[in-house]
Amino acid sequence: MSRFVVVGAGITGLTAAFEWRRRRPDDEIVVLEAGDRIGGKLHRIELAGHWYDTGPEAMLARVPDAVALVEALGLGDRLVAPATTQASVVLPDGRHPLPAGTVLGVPASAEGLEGFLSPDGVARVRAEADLPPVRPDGDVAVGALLRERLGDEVVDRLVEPLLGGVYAGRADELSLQATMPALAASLPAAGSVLGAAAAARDAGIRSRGDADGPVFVTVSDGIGSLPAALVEAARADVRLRTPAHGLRRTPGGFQLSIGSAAEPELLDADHVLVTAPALKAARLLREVAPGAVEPLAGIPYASMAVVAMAFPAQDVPAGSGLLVPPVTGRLVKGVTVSSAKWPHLGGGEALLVRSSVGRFRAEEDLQRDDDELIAAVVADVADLLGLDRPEPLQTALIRWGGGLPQYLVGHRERVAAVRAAVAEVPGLEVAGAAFDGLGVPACIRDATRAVTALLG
């Protein structure tokens, strides 16, 4: 029997604990969490009589990791497919349905862009295939490449609202290789952005196999219900309000300094997995893996907030929701009409809606106090949705300070440097949203990879 210690009780750390228990049923598993609850960004509240996610509210269904985990927990019967995924983009000249067939907003052709872009914007996209072949020298910013090849409108109207929704970041700073790896990989052979987008889209359809199945799913009692299920299945010793602030090698493995910095407790471990945010991970690894410190410190984070709202039941013509790019000057960057999107949340006496605020380098919107921020978001949402009854029945504000890692240009090189430094320390691994993907499936996949590496 050995002791496996996980630092961080988010979805990555708890998945790793569960996976370790499946493979090593007799080991001791300890999960250290500095905060006062498990789950990290997975969080749910009761809103108008429903369990309602205020963290991730959807998981990719066409990659196996998240769905397979839910099924392994015996919760497969709680998976729910959306009733609609038809979103619209709010632009200064009105709202437009999100064009189909793009790769995170990057079009594969000019077809279907009329009205969404100006005539000049459509012509710019159409002419891209006739430009000299594009041959990026290493990583580039998404915005820089696309503005040069397809024009500003594609970035400002299509890519920004989608990338902003996923990363709370800016297209002009985000890494093409890290945020759009399939498109980046297709560029050398395609020679054009349009061709690369078409190749990436088609490759994705082929790899998924079931192209007719739902793209996204959720869990009927909230994705935020998964952390508790993972802890129960992992039979882990979860220690809340127990930060890890020191890690050193010992002849038998590792020793962690945990709890109060003034009166620390020492905890021995045979294997350690660090799933803390990048800067906290850097501090913890400075003695055992010093080569990981600088690249980890080079991963910045954006802060954001989610406001959950229940309005009196009323019809809204917004489909599953609205994407709101910065060019509109709006406070909110997106609105999800949960009552329309998810069947189990509809048909009641309340219209359930959530909206997000905050982008990288634009955190000033979050400096308002809670009541002021809620009131501003409610007013923005009521106006965007054209609500006849705009007074909410219930609201909730969840702040995610430093919540979303930014995959800036050179991100993959930083990740490779971290992995290389950690690989030199047997029994140690790092995983989480800071590395190879922000979504729930990506974090689950990275947790499984880390466990495999530690046991391999």
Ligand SMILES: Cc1cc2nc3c(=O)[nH]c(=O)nc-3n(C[C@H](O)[C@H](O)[C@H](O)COP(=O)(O)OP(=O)(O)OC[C@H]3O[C@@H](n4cnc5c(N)ncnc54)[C@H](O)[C@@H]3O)c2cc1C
Second form
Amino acid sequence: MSRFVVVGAGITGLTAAFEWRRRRPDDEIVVLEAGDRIGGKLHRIELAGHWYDTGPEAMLARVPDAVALVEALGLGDRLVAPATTQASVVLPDGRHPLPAGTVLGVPASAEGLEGFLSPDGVARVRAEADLPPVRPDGDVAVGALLRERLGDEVVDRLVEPLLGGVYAGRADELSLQATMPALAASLPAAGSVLGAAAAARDAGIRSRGDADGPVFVTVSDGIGSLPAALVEAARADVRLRTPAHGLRRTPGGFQLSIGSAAEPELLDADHVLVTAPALKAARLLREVAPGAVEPLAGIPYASMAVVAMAFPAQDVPAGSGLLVPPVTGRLVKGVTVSSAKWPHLGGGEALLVRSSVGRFRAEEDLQRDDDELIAAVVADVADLLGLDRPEPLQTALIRWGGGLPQYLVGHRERVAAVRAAVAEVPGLEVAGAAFDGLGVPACIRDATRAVTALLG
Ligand SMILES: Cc1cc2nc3c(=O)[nH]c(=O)nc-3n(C[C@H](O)[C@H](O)[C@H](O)COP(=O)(O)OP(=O)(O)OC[C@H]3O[C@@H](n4cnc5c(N)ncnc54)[C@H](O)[C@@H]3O)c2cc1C
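Would you generate the structure of this protein in the form predicted in complex with the named molecule, following the form predicted on its own above?
Below is the entire complex, every chain and molecule, led by the chain shown above.
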């Protein structure tokens, strides 16, 4: 019997605990959590009588790890597919359906872009065929490449709203290789962005085992219900309000200093998995894996806030919601009409909506007190959805300070450097949103990878 210590009780840490229990039924598993609840970014509230996610609300089914985990927990019957996924983009000249067949907003051709882009914007996309083949030299910013090859409108109207939604990031800073790996990999052979987007899109379709299945799923009582199910199945000793703030090697394994910094408790471990956000992981690895510190510290985070709202039931424009890029000058960056998107949240007496605010390097959007921020978001949402009855029945604001890691240019090299430094320390692993994908399925996959690596 040995002791496995996980730092962080988010989806990554708890999945690792569960996975460890499946493979090593008799080991002791301790999960250290600095906060006062489990789940990390997974969080649900009660909204108008429903369980309602205020962290992640949809999981990519195409990356199968989340669906597989929910099924392994015996909760497969709670997986729900969206009733609609048709989103629209709000642009200065009105609302337009999001064009189909793009790769995170990068079009594979100029077809279907009329009306969404200006005639000049569409012509710019078409004109890529006349440009010399693209030969990227290493990683580049998504925005830099696309502005040069396809024009500003593709970035500002199409790619920015999608990257803003997934990363709360900016196209002009995010890494092509890290945020669009399939497209980046296809670029040298395709020689054009349009060709690479087509190749990435087709490869994505081919790799989907269940081509007719939903692209996204959720869980009927909230993705935020998974942490408790994982803890129970893992039979883990979860210690809340117990940060790990020191880690050192011992002849037999590791020793962590945990709890109060003034009067730390010492905890021995045979294996350690660190899933804390990058800067905290950097502090923890200072002594055991100094080579990981600088690259980890180079991964910044964007802060954001989610406002959950229940309005009286009323008609709203069809579709799952709206993407709102910065070119609109609006405060909110997205509106999800949850009661239209998810069948289990629809048909009741309330219109359930969530909206998010906050982008990387735009923290000033969040610097209002709670009431002011809620009022501003409700006003934006009521206007965007054209609500006849804009007085909410219930609202909740959840602030996510340092919510989403930014995969900036060079991210993959940073991750490789972290992984190389950690690999020199047998029994130690790092995993989580900072590395190879920040979506819930990617975190689950990384947790499983880490457990496999630790168990050899
Ligand atoms: C508002 C929002 C919406 C999102 N929407 C989606 C979505 O729809 N779909 C999707 O797939 N993904 C979404 N994501 C992304 C996804 O939810 C996260 O990337 C993922 O949940 C991160 O999981 P994690 O376990 O790696 O990290 P975290 O959830 O951040 O967990 C890390 C844990 O470590 C703890 N910790 C930190 N330092 C220490 C320490 N020193 N000692 C002990 N514990 C420590 C923290 O308190 C935290 O609980 C969203 C994220 C946010 C913020």
